[in-house]
Amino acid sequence: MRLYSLLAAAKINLYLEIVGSRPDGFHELIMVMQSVSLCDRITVRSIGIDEIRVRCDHPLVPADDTNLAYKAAALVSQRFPGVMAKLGGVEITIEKQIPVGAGLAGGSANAAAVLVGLDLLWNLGLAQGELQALGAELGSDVPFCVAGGTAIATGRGEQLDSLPGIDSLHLVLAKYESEFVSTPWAYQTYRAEYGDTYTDAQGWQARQSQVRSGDMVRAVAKRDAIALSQHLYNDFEKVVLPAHPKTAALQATMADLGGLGTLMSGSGPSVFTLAESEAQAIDLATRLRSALPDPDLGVWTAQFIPSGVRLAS
């Protein structure tokens, strides 16, 4: 085959805390990660030439190298020299659904896709681990966006413990089309307002062993869905809904239109609100769009599922 189409998952955070600044620069994080099933639809085809091109139908994600789904094709290519020359260079197309910039992790979950596909079309043979491996040197969603479903994932977000899930609940997503968050900006706030508040090696996995143990892990274990929407938690929302007054107004709005429980996702902008039922999603989402009618707001309802890059039917 010259070509695969794959699906890539958004993922959501039930669970996202900030416990310590790492050696490396980065941060030392324990999130509860959720693969939905709003997604992007990601080719991989063979071309003739010794090179690689990205087309995407959004104005806003690049098609160049700095695109995250081109430098996984680039990554690839480097780490097996020689199969570019002898099968072809690639064509990545990518046909957008998640919106961009919303702590969803859609250029991660792209960038996951070219990695699952080129290992089809070049035929490398690659187990999971090995293309989580390569996955974490792109970003620390990546490896997550390989193999999705539920997961602890602690170290930066690369480091991850598989959970049973609840591949039943529904959700809502809301995003401002124009509303965007600096992750970086979000990170370096955070540090400078709560950075006292950050612990030592010793005391992160004390407190990974607390939330391993704690209610969220053991709701998500029970597949118990109102248990696990009460726990809901994410410590980027102390920094980001006071500097951004729409999307907070946007959290307390869905937070009132009784669904299970109501949280901004990663480092935001975008906000889910939890659904027992399809039914009841398409309820809440409706009712959001009433209560709040502005064009810019983007509203999408999806469902809690088991995977994160498969094959496109």
Ligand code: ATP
Given for the second form:
Amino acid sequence: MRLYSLLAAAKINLYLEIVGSRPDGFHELIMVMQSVSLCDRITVRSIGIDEIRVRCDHPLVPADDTNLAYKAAALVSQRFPGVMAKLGGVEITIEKQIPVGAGLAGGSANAAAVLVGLDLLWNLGLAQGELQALGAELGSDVPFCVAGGTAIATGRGEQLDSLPGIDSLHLVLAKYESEFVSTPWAYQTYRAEYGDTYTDAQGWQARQSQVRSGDMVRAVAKRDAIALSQHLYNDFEKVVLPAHPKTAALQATMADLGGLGTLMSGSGPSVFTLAESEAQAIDLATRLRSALPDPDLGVWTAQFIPSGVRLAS
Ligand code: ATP
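Output the form predicted in complex with adenosine-5'-triphosphate next; the form predicted on its own has already been displayed.
And the full complex, kicking off with our chain again.
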């Protein structure tokens, strides 16, 4: 096969707690991550020459060596020297559906799909754990995006323990196209305002144990949508929403619509509301568009899914 098309799923954070500052400069996190059915389509195609090319028609996504998908291919070709000379290079086509810079890990999902696609295209025979280890070199969210589903993520987000999936839940996602949050800014601001709550490595372990046996993880384990919705939590809301009044108003409007629960995802600015059925998600989305009739507002419906990257049919 000279071409593979893959679907790369966006993620949301059902729970995100920042517990400290690591010696490597990253933050120590405790998260519950969930793949959702909003996907980019990534196609990897063999080309005759020993080169990596990226094509993407989204104006905010670079089609050069700064694209995370390009970096994923460069990493694989570097780890398997000679593979491109033997089997040819690769053209990566990215068809974007996941909003860019939204806290939905779009770039990480694209990188994860390239790792999975090149494993197939170049017959590397890598196990999922090996793909995730490569992914961790590209970004903290990439290992989760490879496997997807539902997982507790600790460390900088790359240490994963999978949880039972809750595939029956639906959601509405919304983001103002003109609103962006710089993830480094969000971490710096959080550190400036809440750094005094940070604990040491022993404290992180204790907090991890509490979260693992706490309300959110119990709700996921029991597949209890109501309890899960009641325990949605994201530390980033404390710094991002005050600095982004438009997104704060969006969050408040979505929370008032009567879904199961509303939260900002990652460092934002996308916001999601959970729904118990597809019909409820469509109804919430329709009412959100009527409540905020602004052409700048993007609104999507999606559902929880059990995988990160999968072959497109
Ligand atoms: P995260 O949730 O992991 O913080 P995000 O969803 O906030 O990520 P992305 O959509 O991944 O953000 O994009 C962040 C930046 O990365 C954008 O400014 C974009 O130009 C750049 N970028 C590089 N490669 C990609 C890619 N393949 N897809 C999207 N953005 C990319």
